[in-house]
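Here we start with a single chain on its own, the form predicted alone, put down as C-alpha cells.
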Amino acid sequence: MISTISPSGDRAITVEFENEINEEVNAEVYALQESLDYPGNGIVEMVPTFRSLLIFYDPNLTGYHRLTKLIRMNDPGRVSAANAKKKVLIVPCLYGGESGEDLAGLTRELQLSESEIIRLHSETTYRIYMMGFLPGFVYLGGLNKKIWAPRLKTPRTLIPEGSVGIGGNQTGVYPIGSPGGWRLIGRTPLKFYDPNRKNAILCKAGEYIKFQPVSEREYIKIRSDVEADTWKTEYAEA
C-alpha cells in the first residue's frame, strides 16, 4: 500500500509504498507505474525505486493535487509477487580466474569453497529491483546470505564490461567498463547495454535473472555470437 505522496520540486511527485525492501513492495511500485502509463494525464516521466516512485509531470498539463487524486485511485495495495509468471533471462557466466578475481579471497572470508559460492550465485532465481547507476546496471535481489561480502574499502578505477559482482546483500553485472567498488566473481559475454542495438539495454526492472554456470570456451563462443549478433538470448518461466 502507498505509504506517502510528497512534493518533489514544482513538477514532481514522490511516491513511496512500506519501509522494507521485499518482492511485493517492489510489485507494488512497478504496478503503480503500470497503470499510470498511458497518454493524455500530464505525467512526463516516471523512475521507480526498490520502494518508491519518482513521477515528473508537465504543469501545463496537470497539478499536484489532481496527480495524487489520480495516484491515490490507481493504489495498487498489497501484489503478490509470488504467484506471477516470472520471465527469466539466462545469463551465461564464466566464474572465478581472471574474469572473476575477488573470488579466490571470498572462499577464506566466506569460508566456502569457490564451487560451493558458484552454486549459492547461480542457484538463486533474483529479481530486477532497479535499474542505475550505469545505464543497464542491474540491482538484483535475493542473493543467497551465506555468500553477502562488503564492498571493497577502495573501489577499483576500472571495472570490465560484463564483470558480475556482490555488494553487500545484492548482486549485479556491470553493463560497461566504469569504476566501482563490488566483489568480482565472474563475467558475462552477454551485453547488458549496447547503444547500437534496437533495444539498447538488454532486461528492464522487474524482470528476472538466473546466472548459468559455463567454461572458457563456451564464454568465447558465446562472446563471438554477441558481436556477431547472432546470439538468440534464452529465457526461462519460473
The other form holds:
Amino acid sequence: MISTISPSGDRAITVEFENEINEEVNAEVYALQESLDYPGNGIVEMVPTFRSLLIFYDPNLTGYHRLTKLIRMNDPGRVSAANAKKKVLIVPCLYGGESGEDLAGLTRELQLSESEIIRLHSETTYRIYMMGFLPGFVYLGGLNKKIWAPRLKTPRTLIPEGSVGIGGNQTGVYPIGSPGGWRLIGRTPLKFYDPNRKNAILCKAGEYIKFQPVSEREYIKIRSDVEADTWKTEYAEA
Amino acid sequence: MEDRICRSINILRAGPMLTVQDRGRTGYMKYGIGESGVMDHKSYAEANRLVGNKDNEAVLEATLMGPKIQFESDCLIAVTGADMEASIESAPIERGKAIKVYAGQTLIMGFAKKGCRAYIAVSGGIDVPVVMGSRSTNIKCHIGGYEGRALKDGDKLSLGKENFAAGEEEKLLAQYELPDDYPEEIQVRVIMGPQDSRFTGNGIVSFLTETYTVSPQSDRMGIRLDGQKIESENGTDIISDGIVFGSVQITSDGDPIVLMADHQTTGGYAKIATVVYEDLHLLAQARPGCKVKFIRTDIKSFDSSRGLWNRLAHLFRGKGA
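Next block, the form predicted together with its partner chain, ref. the form predicted alone:
All chains and molecules follow, beginning with the one already shown.
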C-alpha cells in the first residue's frame, strides 16, 4: 500500500510505501514501477529503492497532480512476492584464501568452520532490493543471521573489484575498486559493472542472486571468458 | 574546410576542476549511475546559444579557477557564468558574448572574482564519445567526458562540426547576454518534502527563517551549509531512497546539504525539502561564504504555470511524448 506521495521538487515525485525492509513491500515498489513503465505518460526515469519509488517527469508533458492521480490508480496494494517467478543470477564465487582474506578470521568470531560459512552464504537466494552507492552495487536482503558480522573498525582504502563481503546483516559485491569496511569472504570473476560492455550493469533490482562456490581453476577460466566478453551469464528460476 | 575535420583545442593549464559536461545522463540512476551534467543550467544554455550550438552540446565547466586553452583552429567561443577575467592574447573578453578566435590563439582565465563556475562553449561543441546517452564526465563511475576524469594539463580535445552556415557568424557575434551579478546573499525557493514530517516545528522554522552560509567543503556533489542546526523528531536516518539534483538532506548533526549534479543516486538522510529547478543555478554559483535563505513555495504554482499550454505547444512542435 502506498503510504505517502510527495513532491521532490518541481520535476519529481517520491512515492513511499510501508516504512520497513521486507520482500513484500519491496515487491510493491517494483510492481508500481512496472505499471508506470510505458511511453507517453511524461515519466522520464524511475529510481526504485527498498520502500520508495522516485519518479522523474518532464514538466512540459505532465504535472504533479496529473501524475499523482495516475500513481493512485496504479497502487499495487499488497503484492504477493511468494507467487512471482524469480529470475536468479548465478554468481560464481571463489571463497577464502587471498580472494576472501577475512574468511579465516570469521571462523573464530562466528564459531563456524569455513565450509559452514560458505554453505550458509551460498545456499540462500538473495533478493536485489535496490542499487545505488556505486555503479552496479546491489543491496541484497536475506543473509543468514548466523553469518552476520560487524564491519571493520577502520575501512580498507581499496577493496578490489569483484570482492564479495559481509557488512552487518548485508552481503554484496564491490562492482569497482573502492574503499570499504565490509569483511571480505570471496571474489567473483563476474563484472557487476563494465562501462565498455553493451549492458554496463550486470543485473537489475527486483531480480535475485545466488552465489555458487567455484575452485581457483574455474575462477580463472570464467574470468578470462568475462574479459573476452564470451561468458554467458547463467540464470536459474525459483 | 580542412580545419573542420580536425578541429581541436589544447588544455595548457586545466586548473583545479575542469570537466566536460552537457545536460547530464538520464535513465541510469536505478543502476547507481548518477546524472552528472552541468551545475548551472542557465549559464550552460546561454553559452551554447551564443556560439550557435545545439542546446545539448558539451562544454567545459571550470570551478573557482579557469583554464588556459590554446585553439588549434578558428572558432567561436563564449564564456558565461562566473567572472574569471578571461582574456585572449592578453585582451580581456566580455562574458556573455560570442568571440571569434583564430588558430594559435590562447584563452587565459584566472580566479573567479564573482560566482563560482564558468562555462566555456566552443562552436561545434566538445566532441568526446557519448557514453550512456551523454558526454558528461562522471568521475566516480569513470565514464563520459575525457577518459572519465577531470581534465589535466596537456589534454587535447576534439571539436564537433559547427552548427551554423558561414553567413550566420556575424549574427552570432552581435548577440549579447547580460552577465549575472552573483550577489553575496541569495534566496532560493524550495518545495517542502518528501520527508519534512521527520522534523520538529522548530526545525522547519529554522530552515525557513535562518540564514545559512556556504561551506568551503562544497563541491559538485553537494553544497554544504553552516548555520542554525535543524531539529528532527527522531534523528534523520531513513531507509535509503532516491535523491534528486536539489534535494536538501539534513545530516545527523542537523546541517543541510543541497545535493547537486554529482549527487549519489540514493541516500539515507531525511530530505526536508527540494530546491526548485529554476533556482539551482544560484546555488551552483554560490561561493564559500555566500549567504543562503530558503523561501517556501508550493508545487501548485509550478503545475498551473506550465501544464496545458506547454503540452499543447509541445504537441504542435511534433514532440508529443
